[in-house]
Amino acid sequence: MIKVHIGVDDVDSINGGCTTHYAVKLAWMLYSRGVKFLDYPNIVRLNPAIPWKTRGNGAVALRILVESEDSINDIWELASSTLDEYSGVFRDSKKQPGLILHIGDIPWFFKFIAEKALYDLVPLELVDRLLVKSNSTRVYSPSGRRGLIGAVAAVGCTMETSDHTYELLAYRKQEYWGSRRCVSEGSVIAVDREYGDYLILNYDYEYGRVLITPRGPDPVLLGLRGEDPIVLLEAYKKLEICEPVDYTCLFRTNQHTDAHLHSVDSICSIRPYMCVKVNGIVSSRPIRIPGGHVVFKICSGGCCIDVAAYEPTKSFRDIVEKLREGDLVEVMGCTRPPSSRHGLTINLEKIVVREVARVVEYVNPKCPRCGGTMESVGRGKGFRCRRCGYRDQYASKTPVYVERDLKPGIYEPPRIAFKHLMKPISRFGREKRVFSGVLVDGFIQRVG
C-alpha cells in the first residue's frame, strides 16, 4: 500500500464555491470507491492576514492509502478533472487554484512551508523552487500558481503532534445557494447547552447570534465545531434543519488553536502581515477614533508599534480603554502594513495584562481651616480656599494614587468577533497533542 497526500487551495471565489466543498466532492468519490482514508479531511487555516485571501484562508489535505501506481494515476486524473469542472462553475479571474499530489512520506520542506504559512508571507518563488526538488509530487495549477502555496502547506501541516479541533460541515443543495440558510436558532442553542465544553463557539449569547451558519453565497450550510468527532455527529443529529442537505463531512483542523500566533522577542522584528504575540509596555493611553476603533501603542527593545481593537470586537474595546502608560502587556494578533494615516499596526485578538502600572493623579489641596477644596491663584502664587478664602502661597497639588479598574489577566473579545484560528480562553489547558488515526464511521456522507 502507498501513502498519498492530496493538497488543494484557492478554489473558492467571491462568486461562490468553497475549497472545502471541492475537497468533499473529491473525497466522497474516493470514499465511495473504497479508498482507505488515513485521516479525516484536514482543514488547515493559514495566515489570516494574507491580503489576497477570499474568506478564511483555508486549505485542505486528503490523506489516503492506494494499492498501485495505476491507482495513483486514476486518482490524479479524477482530482484534476474535478477541479477543472468545479472552477468552471465559479469563474473568478483573481483566483489561482493549486492542486498537488504527494506520494510517500512528507519531506521536511513541506513542513517548513506549512509552519511559515501559518504566520507569515510565503513567496511563491520559494515554493516553486522546493517543488522542483520533489520527484514524488505532482502539481496542477490551471490558472496561476498562487494556490500551490496553500496546497503544499496543507499537506505539510499534519497536526500529528499539535493541537487540533474538529468541524462537521454540512453542504447545501445547489438550488439553495445564495438564499438564507434555514437552521433553527433554538436548536442551535439547545445543542450548545447540552454538549457544553465539547462544542466551540457555536452561539453568541451576549449578542444573540448563531455562529454556525455563514452569510455568503458559498455552498456551506453550517459548520459545527468541537473537540470530539463522535460528539459532533450526535449534536448534528439534534439540529433542526429545514432545507435539504447534500453532503456532510467531519474535518480535523487547526481552527481555534492560535496556531497562527508566532512568538517574537522584539517588536523590532515584526513585519507587515505577520501574526504574532509579543510583550511590550503601553506607551500611549488608548483613544477611541472615528469608526469606534480603540488604538494605543506599545514599545520594547527600542521599537514601538500601534495596536488596534476594532469596532467589531464590541465590548472588548471597553477593556482595552482601561490600559494606561506603563502597563506591561502581551498582545496577540496579525499586523497590517503602515499607511499615510497609521503606522504598522497589530489587529488585536487577545491581550494578557501582566502588570498594571501605578497611576498618580495630582489634585488641588484641601483647606486646613475648613476642609474645602482650594483653587490655584496662578502659577507660583499658591492656592486659595473657595469656601473661606484662606490663602497659602506655598501650597501645591497633592499626589493621589488612583485605584485601577483593570486587573492582571487574559482578556478576549465576545464570541461574535472570533475568527477561525483564534483560540478562546475556554480552550486553554485543553490542547490535544496526539491523533489516534482512528476515524468514526460515517465521517463523510452523501445525503441527497
Second form
Amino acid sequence: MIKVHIGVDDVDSINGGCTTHYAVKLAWMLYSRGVKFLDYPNIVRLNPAIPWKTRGNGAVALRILVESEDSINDIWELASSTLDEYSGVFRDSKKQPGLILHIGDIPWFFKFIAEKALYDLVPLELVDRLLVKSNSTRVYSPSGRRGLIGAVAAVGCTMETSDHTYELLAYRKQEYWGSRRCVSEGSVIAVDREYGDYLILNYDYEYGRVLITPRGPDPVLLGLRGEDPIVLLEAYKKLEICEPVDYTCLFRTNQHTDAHLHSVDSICSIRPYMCVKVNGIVSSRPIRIPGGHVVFKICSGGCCIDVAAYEPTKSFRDIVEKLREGDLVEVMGCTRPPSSRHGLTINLEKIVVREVARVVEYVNPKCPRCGGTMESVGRGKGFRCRRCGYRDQYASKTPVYVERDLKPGIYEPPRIAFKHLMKPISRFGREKRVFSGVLVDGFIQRVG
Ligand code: ATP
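Moving from the form predicted alone, what structure would you give for the form predicted together with adenosine-5'-triphosphate?
The complete assembly is shown below, putting the previous chain first.
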C-alpha cells in the first residue's frame, strides 16, 4: 500500500463555494469507492494576515492509502477533473487554485513551508523552486499558481505531534446557499451547556450570538468545533436543524491552537504580515481613536510597535485601556503594514500582563493650616489654599501612587471576536500532542 497526500487551496466555485467544500466532495468520492483514509481530512488554517485570502485562509489535506500506481493515476485524474468542474473556467485572477498529490513520506521542505506559512509571507517562487525538486509530487494549477503555497503547507502540516482540534462541518444543499441558515439557537445553547469544554466557542453568552453558523453565502451550514470527534458526532445529532443537509465531514485541524503565533525576542525582528508573540514595555498610554479602536505602543530591544485592540473586540478594549506606561506585557497577534495614518501595528488577539508598573501622579498639596486643597498661583510662584488663603511660595505638587485597576494575568476578547486560529484561554493546558490515527465510523457522510 502506498501513502498519498492530496493538498488543495484557493478553490472557489463559480457559484461561490470554497476549498473545504471541494475537498469534501472529493473525499466523499474516494471514501465511497473504498479508499482508506489515514487521517480525517485536515483543515489547515494559515497566516490570517495574508492580504489575498478570502475568508479564513484555510487549506485542506487528504491523507489516504492507495493500492497501486494505477489507482494513484485514477485519483489524480479524479481530483483534477473535479477541481475543473467545481470551479468552472477561471478568469478571475484573484483565485489561483492549487492542487498537489504527493506520494510517500513527506519531504522536509513541505514541513518548512507549512511552519512558515502559518506566521509569515511565503514567496511563491520558493514553493515553485522546491516543488521542481520533488519527483514524487504532482502539481495542478489551472490558472495562476498561488494556491500551491497553501496546498503544500496543508500537506506539510501533519499535526502528528502538535496540538489540534476537530470541526464537524455540515454543508447546505446548493438551492439554500445565500439564504438564512436554519439552526435553532436554543439547541446550540443546550448542546453547548451539555458538552462544555469538549466543544469550542459555540455560543457567545455575553453578546447572545450563535457562533457555529457562518454569515456569508458559502455552502457551509455550520461548523461544530471541539476536542473529540465522537463527542462532536453526538453533539451534532442533538442540534435542531431545519433545512436539508448535503454532506457532513469531521475534520482534524489546527484551529484554536495559536499555531500561528511565532515567538520573537525583540520587536525589531517583526515584519509586516507576521503573526507574533512578543514581550515589551508599554510606552504610551492607550487611547481610544475614532472608530472605537484602542491603540498603544510597546517597545523592546530598542524598537517600538503600535498595538491595536480593534472595535470588534468589544469589552476587551476596556481592559486594554487600563494599561499604563511602564507595564510589562506580552502581546499576541498579526501585524498590519504601516500606512500614512499609523505605524506597523499588531492586531491584538490576547495579552499577558506580566508586571503592572507603579504609576505616580502629581497632585496639588494639602494646606498645612486648614487641610484644604491648595492651588497653583502661577509658574514658580508657589501655592495658595482655596479655603483659608494660606500661601506658600516654596510648596510643590506631591507625588501619589495611583491605585491600578489591572492585575497581572492573561486577557482575551469575547468569544464573538475569535478568529479561526485563536486559542481560547480555556484550552490552555488541554493541548493534544498525539493523534492515534484511528478514525470514527461515519466521519464523512452524504446525507442528501
Ligand atoms: P476560502 O475560505 O474560500 O477557501 P481563504 O480565506 O481560505 O478562502 P484562499 O482563497 O484560499 O483564502 O486564498 C489564500 C491564498 O493565499 C491561497 O492562494 C494560498 O496559497 C495563499 N497563502 C496562504 N498562506 C500564505 C502565506 N503564508 N504566504 C503566502 N501566500 C499564502
